[in-house]
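This document starts with one chain, in the form predicted alone, laid out as structure tokens.
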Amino acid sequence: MTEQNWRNWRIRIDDGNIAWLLLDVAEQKVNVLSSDTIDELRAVLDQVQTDRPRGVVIASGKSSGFAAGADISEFVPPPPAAQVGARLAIIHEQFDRLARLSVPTVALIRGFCLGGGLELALACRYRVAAKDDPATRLGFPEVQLGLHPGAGGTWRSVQACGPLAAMNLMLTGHTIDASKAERIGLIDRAVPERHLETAARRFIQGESRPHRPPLLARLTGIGVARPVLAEVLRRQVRKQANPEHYPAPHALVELWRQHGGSARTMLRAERESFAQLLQSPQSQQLVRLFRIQERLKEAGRSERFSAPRVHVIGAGTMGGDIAAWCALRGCRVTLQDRGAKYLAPAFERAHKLYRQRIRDPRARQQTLDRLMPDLAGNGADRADIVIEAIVEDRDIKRALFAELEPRLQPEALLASNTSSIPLEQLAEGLSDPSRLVGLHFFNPVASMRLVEIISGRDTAATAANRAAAFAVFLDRLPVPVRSSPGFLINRILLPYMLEALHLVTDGVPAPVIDQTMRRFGMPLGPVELADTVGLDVCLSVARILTAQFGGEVPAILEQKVVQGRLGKKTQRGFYEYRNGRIVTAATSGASGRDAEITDRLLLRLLNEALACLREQVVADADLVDAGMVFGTGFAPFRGGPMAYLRSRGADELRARLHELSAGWGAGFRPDAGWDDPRLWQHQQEGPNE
């Protein structure tokens, strides 16, 4: 048995004379396709010619997972078309060599291949991947940093699983397990994971045949079938993305209508087109939140929170639909509230849930055998948090935590998912406040990424830490907020929301608000979000907020309680509905007024996000745009407020508030804020704005 290492790489040719070639990547924790790994790839791959193995098997030498694709920093800021062209051009020659060896080669996969990661799975003649292992995924998700793939993916995995099932991995960015993957042709075999190496060696040794898709799925890509196919792709697309906002995947669709054909015009034309998509301003800002992101996981995991035992106290929207996604993530949960009919509906939704998410029955059973109900409450008493998810009441929540703390464990966390409530006055009566945190989901928490862990004034540097370990370990985002009315979201969210309803009372229809929004980019306009949180939600917090910092209350809000048209959940609100959607009249097209309306929103969220980061709320500009964009959805394009504040101008936003504070009142004065260019500057090196 023979090795040789390089930096990056690892080779390892055993008794059979089969060379296992390991990705380990030099000081990185998961694996990346850096200009240096691949550079390097060329040395391998030449030594694999030299020692002419019976076949190689390409593996990852990390127990992370086989590979996240391309290392995203080099492309921050990116490149000129004209160099990151040609670095694809390196990249598919490498891979290119690799698919032409004469002998056999497979991809052993184990947790995430993505991206990079799979094209160069790709690359190997087949590709068998654990299936017994929930880490296992694979997937292509260059869409959501507003590219497709650009080292071989976009013809190589329309060869091996045809178009349909291609596409749709390309266009929606989802990842998918092993067992699906094998489904549709993008690998051979999937197999317990302690048959892998067995399984490598039988495609090595010609005792397995590839799998492939049926005759038809791959018909669909020929000839006259490509262009109609492409047509459908098309218009399926533009429903779902408007090619302004996100021009990757219309640019996809037709780089296969037009080279679909050919593998030489398509793989050239594929780096053409990854090179333009990469310069637009549309693809900075995705490729900027992407980086966010990764700071704010890396933040979570400075400490560890492994499967943590968790106890709910309120089962409704919020607190049974917390409960379901712990017990998802794999927690023991125990969900408390006043009767059995109030948990009924809160393990509903947790079937439903489970339902959507869980193929394997026996794996759903599972999940929910991690959901126990427990009106008693006993669960408290073992849990490693307990969260309180009750009314909006500051008094009632006191007197929750007095009756609970005495029976803590002495290192468990206390959180509540307080919307608008300082922790400072939840704190009082509490023999050890250190222990309590702010842990704020968003509705619906299945969806909804973001997490705000709120710091009181006594809250523990550790607890705080343990509170975002546990939101990473719940895959979700952290988002460290000092406690103060509102927190950061709803604070900035909610003058955004009045004044939709402020443009209601001055007779603009709510349709016409909220499909200027989503032209903007918005997924729900202001009126219909409100509708979606709760009228009487959104009422509470208005109170609370107004009450503090000042502006008023809209009387249509009050009206709207009053007669118990409370949004969604009640079937009416401003809009109505059935089966939770719209079913009144709506208009379309521009309304010619949809300069103003933007700028009547946008200008009094933009106003309070400089007075939270004025006030230090959050520590930093790009901490902004990730709580609205991952807790509110802000056009994810645009890269956030703050990022949209740089990109239009601050001297002509400052500006534009003093024309509307002229004609609308006091809520349009500019903050403070808007002073100190340092407020909305971004923390990360990242695209030119």
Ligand code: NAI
Second form
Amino acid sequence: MTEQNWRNWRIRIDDGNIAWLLLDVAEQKVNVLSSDTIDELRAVLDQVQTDRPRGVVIASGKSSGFAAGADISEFVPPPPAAQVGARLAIIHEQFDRLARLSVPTVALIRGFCLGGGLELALACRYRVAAKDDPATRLGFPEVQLGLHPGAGGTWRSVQACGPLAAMNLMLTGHTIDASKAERIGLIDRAVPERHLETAARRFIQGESRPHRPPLLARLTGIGVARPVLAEVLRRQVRKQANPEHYPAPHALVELWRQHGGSARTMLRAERESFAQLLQSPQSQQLVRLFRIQERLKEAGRSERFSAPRVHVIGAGTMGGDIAAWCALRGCRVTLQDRGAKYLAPAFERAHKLYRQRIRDPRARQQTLDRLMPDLAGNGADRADIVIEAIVEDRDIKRALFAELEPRLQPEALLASNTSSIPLEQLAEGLSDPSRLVGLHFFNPVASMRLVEIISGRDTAATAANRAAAFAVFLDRLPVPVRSSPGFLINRILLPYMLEALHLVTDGVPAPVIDQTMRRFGMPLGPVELADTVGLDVCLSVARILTAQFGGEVPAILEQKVVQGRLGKKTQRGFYEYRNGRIVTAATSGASGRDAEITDRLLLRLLNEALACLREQVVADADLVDAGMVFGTGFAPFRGGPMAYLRSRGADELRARLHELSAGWGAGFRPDAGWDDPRLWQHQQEGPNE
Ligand code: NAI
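For comparison with the form predicted alone, produce the structure of the form predicted together with the ligand.
Now the complete complex, all chains and molecules, led by this one.
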């Protein structure tokens, strides 16, 4: 066996004269395809052509996975389009060389294989991947960054698995496991991990036949079928994504419609389209949010959890779902409540979640086995983390803590899911208040990625760090927040929702308000949101926060609650519902008042966000943006409220606030935070806006 090393690649020629090209990018935990790595691939392929091995296997030299895709930091800020095009041309040249090698080439995939990593694999003649390793996932996440594949993936994926399956992968950005990848033809063989090398060798020795997609899948991409299918895709994409908000999926369909018949023109057009998308403000914001997410996850890496023991008290809406999610992510969970009848619905919901999320019946059973009912609360004595999610009542929570604390392990973390009670008040009476931290999940737990990590006056930094690391273990995004009424998200969201109700009082129909904000890019309008959260919950949060920060609770909200119209859960609120869907006739079309409605709602939100930054509820503007995007779905392509503020300009917005405060009162009086540009200008490493 001979071996030759580059900075990011190694070549090993084995006794069977097979060249093993190991990708092991220097100074990175995961393989990312930086310019440096691609430049070296040129030399590596030169070497392969000199060595003339019998075949080539490309694999990862890292245990973390095959390759995660392009090195995103090279796109921030985005280089000029011509420079991006030139860079892509170099990648295309090397991937084309790899694809044209006269000897068989195999990508051996273990762990994630995403974006540019998958494009590298697709440039090999064959692909084998591990089917028994949950970390092995394949996909094109580019669309989530406002992009589409740019290293030949738009052409090669369609060749491998037909246009429908390939477009589905690229348009959704979803990842798939090896078995599914084999079914659709993205890879040739899914095998148990221990057989990967043998499988790769067999392809090189010509003993295995490649997997091809069904004839029908291939036919849909050629001749007259292509424009017809492209039109169907175009309509579907239009329904799901506004092209002004998310241009990338539309550009991808158009690319294929126009050029899908020729490799040469498609590959050239792919580069041009990618370079153009990269310049779009939408993509720049999505890339920026991606990097903020990475920053949050990194901050939560202070401790590596493996199967921690978690005890959850309170099996209601939140506690039940938190417990189910913890078990899904590998924790051993005990769930406590006051009686069996409170536990039963939580277990029913857990079953439903696992049926949706876990295909393998054995794995599903194992997950269920990790979630145990515990009426006596014995699990608290052994737990690494205890999460309290009982009723929102300070005294009841305190009484529970007093009983609980003496039984906890010395190192155990004590967490509360409270949504409004200052941590200092809950910590009163604890002999060790430093271990108490807020772990504020959002509803529904399985789909909201944000967790606020709340530190009170006495919370130890180590406790907050552990809580953040635990959130990362749960695949959530931890945002560190200082204990203060409403914490970050509820505090910012409430004025926005209340202003919407003031608008209703002023005679603007709820559907007009909601549709305006959907057009802005919100997933739900503010009135629908209030109905979904529950008007009783909104009222109670509104009372707490207006008592603290001033403002008025709209009378209409109190009236609805008195009438028992609590929103979706009672089938009636501001809207009428049937089977969870609005039945009230919706008003359609623009109202001509978009600018006024949007400004009234968003300026309340921004004013409160600046107050939070001024009071250092969170450390910087990026955290506000991440919190609002991942906790409430704030239009991601706009990058969050603070990015929106920067894009419109603080001077213009402040002037608008003055105007509005003349007509609509004190809620619009600019917060002192507007006088301190550092509060909104602060950015980690964002694009130039
Ligand atoms: P819930 O009313 O649905 O559930 C509370 C559960 O706690 C009930 O099953 C009750 O039987 C149980 N419980 C009450 N006292 C107990 C005790 N001493 N020992 C054991 N179990 C006890 O309430 P929900 O909505 O799940 O809220 C729980 C906590 O989560 C609250 O602090 C709330 O503010 C917070 N929260 C709620 C959100 C929501 O959307 N519902 C969102 C984020 C936080």
